[in-house]
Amino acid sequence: MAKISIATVFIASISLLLTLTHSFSTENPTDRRILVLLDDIALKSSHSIFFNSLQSRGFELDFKLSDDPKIALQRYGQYLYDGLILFSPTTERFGGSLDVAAVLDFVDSGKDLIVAADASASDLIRSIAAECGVDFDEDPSAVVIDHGSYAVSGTEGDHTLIAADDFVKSDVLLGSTKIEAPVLFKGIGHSLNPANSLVLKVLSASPSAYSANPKSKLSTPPSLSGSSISLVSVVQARNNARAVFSGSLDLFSNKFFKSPVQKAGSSNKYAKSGNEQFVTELSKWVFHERGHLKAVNVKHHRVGETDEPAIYRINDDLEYSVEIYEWSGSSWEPYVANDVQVQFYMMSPYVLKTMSTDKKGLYHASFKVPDVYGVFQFKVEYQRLGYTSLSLAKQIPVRPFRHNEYERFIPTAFPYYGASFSTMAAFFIFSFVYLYSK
């Protein structure tokens, strides 16, 4: 029985081993593990083209039923996932170990998260999206109706098909590639929690939309309308987390990516809406694929040297760089860019300075050190919409000139030293007339 226990552990402990050698890494960002969770198991082949997509570029899908008794996000203090597809929006209760809570401790541990929603929204899904500053129509009879940009279809409908084209300007998010088609969408709409400043709209509804029940006349104004109303929205939290909130789970479905579109109002019409391009695009952002940066080599010297010093002195003239890369998917290229700053800085930044960059990955700046002696820091706190947040920092103290490394004779001291030799010498003269005249 013994024997059987310890194979038994030790069978889990390999399979643990295999499974983290294969979960996230800085070193490649996208070698990845991602649990999905449906309501259905037929959201499977519905959806395939989206996961197929996923499987394509290298990551590694488990699917589960989202109440089934095994589910398990780590093991062992361990988690076993690195992305988490929540494509279950009427479950009342997870499987498992899985509640909100654990859905949102993965995200604060730096992992990824997607989640769509529809109309019969449960509140667990509600609450996991207002956690992260997204706030679900509290209505649950109500969709997003637009009668201004509704997809024109062989029947008149209800117009709450929209075709949305109102996309957010970020060739980091949505790619460098522009989006042609409208995006189809059916499901509900959310605002943003104006307290929360890491939540942006990826996709806003039209200024003719609302929220409301489209099979019941308005008695009141509706508590969702216009732009303010948004579609699609992603977050970014302060750990670089990345997590995306759709009001549409048909958005990522196949019959919705391979749907002819025209725009109510517009004579132009594709042979296939923008859905997979948008979807595909957001997928590489909110898994790392794209936006993901790295500094490396961050190095300080004096000018005119090159081994890093244990302390600088007042006034030394020193040069800081550091190189900085972006992973492109499959490898990490240099990141260009103009906005990219150091600080050299005690209680306050003394030093702000813009580096200068040779398109290669390296960046670097020359300043003279404050005439201000203490502990002071290189820091370097880049935040760019869509890419991932750079904190870097680094001690040095600062001395101030010792007693030998001071000029002999000041230049600026000229007139005290002119000051102090006229006075001798008129003492001296007036000593010599007191003494010698009658």
The other form holds:
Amino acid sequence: MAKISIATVFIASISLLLTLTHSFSTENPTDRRILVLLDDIALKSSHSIFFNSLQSRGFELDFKLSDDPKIALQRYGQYLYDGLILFSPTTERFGGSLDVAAVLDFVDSGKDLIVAADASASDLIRSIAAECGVDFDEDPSAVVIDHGSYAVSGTEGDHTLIAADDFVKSDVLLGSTKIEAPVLFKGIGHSLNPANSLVLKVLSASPSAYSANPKSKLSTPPSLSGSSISLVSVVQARNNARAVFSGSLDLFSNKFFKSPVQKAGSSNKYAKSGNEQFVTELSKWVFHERGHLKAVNVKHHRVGETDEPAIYRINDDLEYSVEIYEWSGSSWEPYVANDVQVQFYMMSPYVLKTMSTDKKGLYHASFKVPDVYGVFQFKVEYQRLGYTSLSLAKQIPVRPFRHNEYERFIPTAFPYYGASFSTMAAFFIFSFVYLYSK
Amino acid sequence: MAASTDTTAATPSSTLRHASGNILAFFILLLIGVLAFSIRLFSVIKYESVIHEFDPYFNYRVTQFLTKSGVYDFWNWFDDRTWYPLGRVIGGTVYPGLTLTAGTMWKVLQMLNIPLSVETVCVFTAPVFSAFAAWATYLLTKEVKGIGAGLTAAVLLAMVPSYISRSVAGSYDNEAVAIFALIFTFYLYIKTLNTGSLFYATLNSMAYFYMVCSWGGYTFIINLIPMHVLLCIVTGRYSPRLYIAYAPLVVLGTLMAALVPVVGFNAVMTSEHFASFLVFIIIHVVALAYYIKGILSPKMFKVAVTLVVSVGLVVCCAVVAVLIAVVASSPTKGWSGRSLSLLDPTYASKYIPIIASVSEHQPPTWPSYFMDINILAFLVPAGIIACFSPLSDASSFVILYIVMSAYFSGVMVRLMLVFAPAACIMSGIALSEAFDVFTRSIKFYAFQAVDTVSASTVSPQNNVVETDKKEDVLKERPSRKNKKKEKETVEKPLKKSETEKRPLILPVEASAIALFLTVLLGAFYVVHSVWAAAEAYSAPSIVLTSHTRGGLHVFDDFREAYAWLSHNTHVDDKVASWWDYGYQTTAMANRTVIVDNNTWNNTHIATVGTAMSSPEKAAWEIFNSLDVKYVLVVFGGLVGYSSDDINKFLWMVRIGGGVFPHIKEPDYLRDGQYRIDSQATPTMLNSLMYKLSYFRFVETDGGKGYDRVRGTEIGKKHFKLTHFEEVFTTHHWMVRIYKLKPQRNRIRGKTKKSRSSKTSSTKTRTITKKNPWH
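For comparison with the form predicted on its own, kindly provide the form predicted together with the partner chain.
Below: every chain and molecule of the assembly, starting with the one above.
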């Protein structure tokens, strides 16, 4: 018996190892295994379009109830999943070893996260969001109400079903195809600290929106109002881990996906809401199928040479090149842009140059080393909306001239040479005459 | 009489005595060399064969580079591991004498198949050169006052504590070879002055060149010798010998000095060298005047003088005016800060805290004179008096030397080192003269039966105790013996008159007692010197020991920390610390440092000082902008090591505040004092240096946090670090290494939880605020 159990453990570990090799890596940044935590197993069917689209793109989804005691993100220090979807807005406590800190560690190790909250969002979900810089409305009963751009429906309702169409303008986040139909949203709003450079509103509320309890009368001005309310936001952490925070779980639901939509005050009526396109494109971004850059083959050398020197001299002419590729979901494609800059940096950039590209991923710049010696760095700091940030730094010292690299004779100094040599000659003659004239 | 036989032409017996005396002198010198070498080995025996302190580590590292890469690479060495990110052109900013000397010694030993390591050679360079210095002292004093004085001076120098303090085995610093070079240059100058030989004049220039290569103190030579020349001219002692001793030195010496990269054009451009040029002009004018005086009749000469003086004055005024204008146009009047602080002792403390912050740049206290030169302090006046009888060119030089060096040693404790040889020479002369008198008296009474006449001549002088008068008379015997022919011819008339006088003879009892007391005095000096060498000056300062009831306790924290750095950090990581530890970090841990003991860039040091005096967040930003990964602080509060960073903190504040005015010293002071106890100011308690020093300190003694150096409980005991994390603390907590935390991966929003709401909001501000250094 013992033997068999050992064998199973062995096989299990082998298979684990095999799956690990398939998982997220720098060479293959798209996520593969995703844990989905639901607070109600019914969500699996009510949101099946979203899940199916993920599965059809090759993701392995592992559905668990959020209070399942066997939930574990990692085993033996290795993460079992590359992504986490939290469709459990009401859960106060996760089962197993999962808690806020574990989720944040998951993000800090470069894994991705989708969090959907709802009108009844728990403190757990709120604190995960807050740790990432997304502040859901603190009033637990408040939802986003918009009397201006609500979705027209059969009944008058309380205008909590919103037709939002204020998307962020970014092809890399939402795909190159424009989302025509508004996105249906029903849930809570959140705010972002404008100074926070890592979070980004993807879907904002209209200026007429506010966040309040629709059932009670508004006695005080709402804490959140207008277009500062964010409905869906994304976070890209410094280690390029990505996360999506949505104030509405229904946004991902089959019902909203298929529902026709007409925005109040607008005559355009769409047979299908923009939700499916919006969610699919966003999930492509969050699971690194798009907007993931890598820089390889950083090279620099003197003009006319090919080897990388250990040290440059001031006023050397040098060439710097780097190859940048973007992950397309299946392969690395050349990244084409005209705004990649290289700095030659020592406490401040001495040279800042836009690199030219051959459209095949190779970026190239050549410049003259400044007339200053010191320890410089080749720096490429490339941060663009939606893309992973590239931050390359390569240290290289720059030395002054060697003693024999100066010009030996300077034309302007010839009078001085003449003076000294004629003095020497004159002194010799004088000594000769003085000593032997008698 | 013994004296009179000496003065007459050499008889066969006196030649024999001469020869045996020379052989004896040779062996005595050899033993002096052995003594000078071996007294400096206490540090190796008591501790181990290591390089000491701070600067020697840099010199050692440079020597290693030299032996590995050769002279040309050394000359062009651009070091990217110090002063990050500025780097330092080592080849052009270092005095190469010491390094080249040790490198050559190592090469020679290798060629002789003696496989010593570079470190061993470096450790023993200073003792070897102190033996050379003792011999050079012998030569110099012999030129002034004869063999006896020379030997006495040499033996005194071999164990003068002041010199031992800078030249124990392992103290591999510029001074180790520079003192030898200094004395030897002076010897050659005196030799040239006495002989008038152009050969020695050339040698003198080369010795001067070696001195310029070795130490910035060469400016002492290039100012002292012109002063002496001027003195000779003013006192009417001008001679062709003086001209030969001086003119080639200025011309060749300046040319060669300009060849040293670190000096370069300074040799003709800075005020330190102007005195030599001025005197160079004067000596030519004087030489011309003497020449003209020789060929013209007295009357014609008078006419010529008035003519020349009137024209010359005008020209001189013009030249001086131009010179003053040029000099005045530079902000420091053409003087470097260190030289200015020599002329005006309060200069550094007023304007250049970085010079004032170095303890060896402080004025010495009176006890330190007694500690460093011991009985020599009392013998020096006697030696000066002895030098006045008779006053020769050489003895006037020695007098000038001691007067100037006494002044400089009073300004900077470090220059005690220059004073010590002068004190040894003077004391050697004094002791030698005293011995001369006493032994002669005893000898005289031993032969009294033979010669009764002389006794009667002596008796009236009996009641005169040791005064200048008697030394006056005694002097000429040894000095005359050693002077070359030309010298004797010059001073012949002088000597003739003196030989008329009878040498001083004291009563035999007085002589015997005085002799005994003098020997006893010498014995005390030896005892003191050996004690100083063994106990006071042999500690390598990277390894500390303390004697407790449990026996000897060794504190090897520095090397522990540096070893940790070299084994646990990436080779390109940058380590920030106060500049004192820069050289050691680069040499022992091989990590890049921001500032080091070569304090060439005040702004950079001020940046580090500012970071250390700033709150954590601001400090993190400064360090991060300099790519610093680790911060190293030295903390003595646990074991009572008093030269730690908290005690140096006032200089960090002062130097930092000198460049970045938002650091204000009064913010750190309570009632004019730096305090770290409960009276400390909030700025002090929030400064990075306080936090890094006392982080977790309270855990060591059960919640008291008692600092043994400051002798108080610390002011803020429990605190957390937000931007730094402790990565290593040595066994006795003397060195603590912290790592800069990376920027947070995520930026938090407002959290509802009251527990962390405060910290998180501050954190948000922290990170989102743009780093001003980027």
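Residue numbers count along the first chain shown, from 1. This one's a predicted model, so the numbers in the text were calculated from it and none came from an experiment.
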Q78/A130 same rigid segment between these two forms: yes
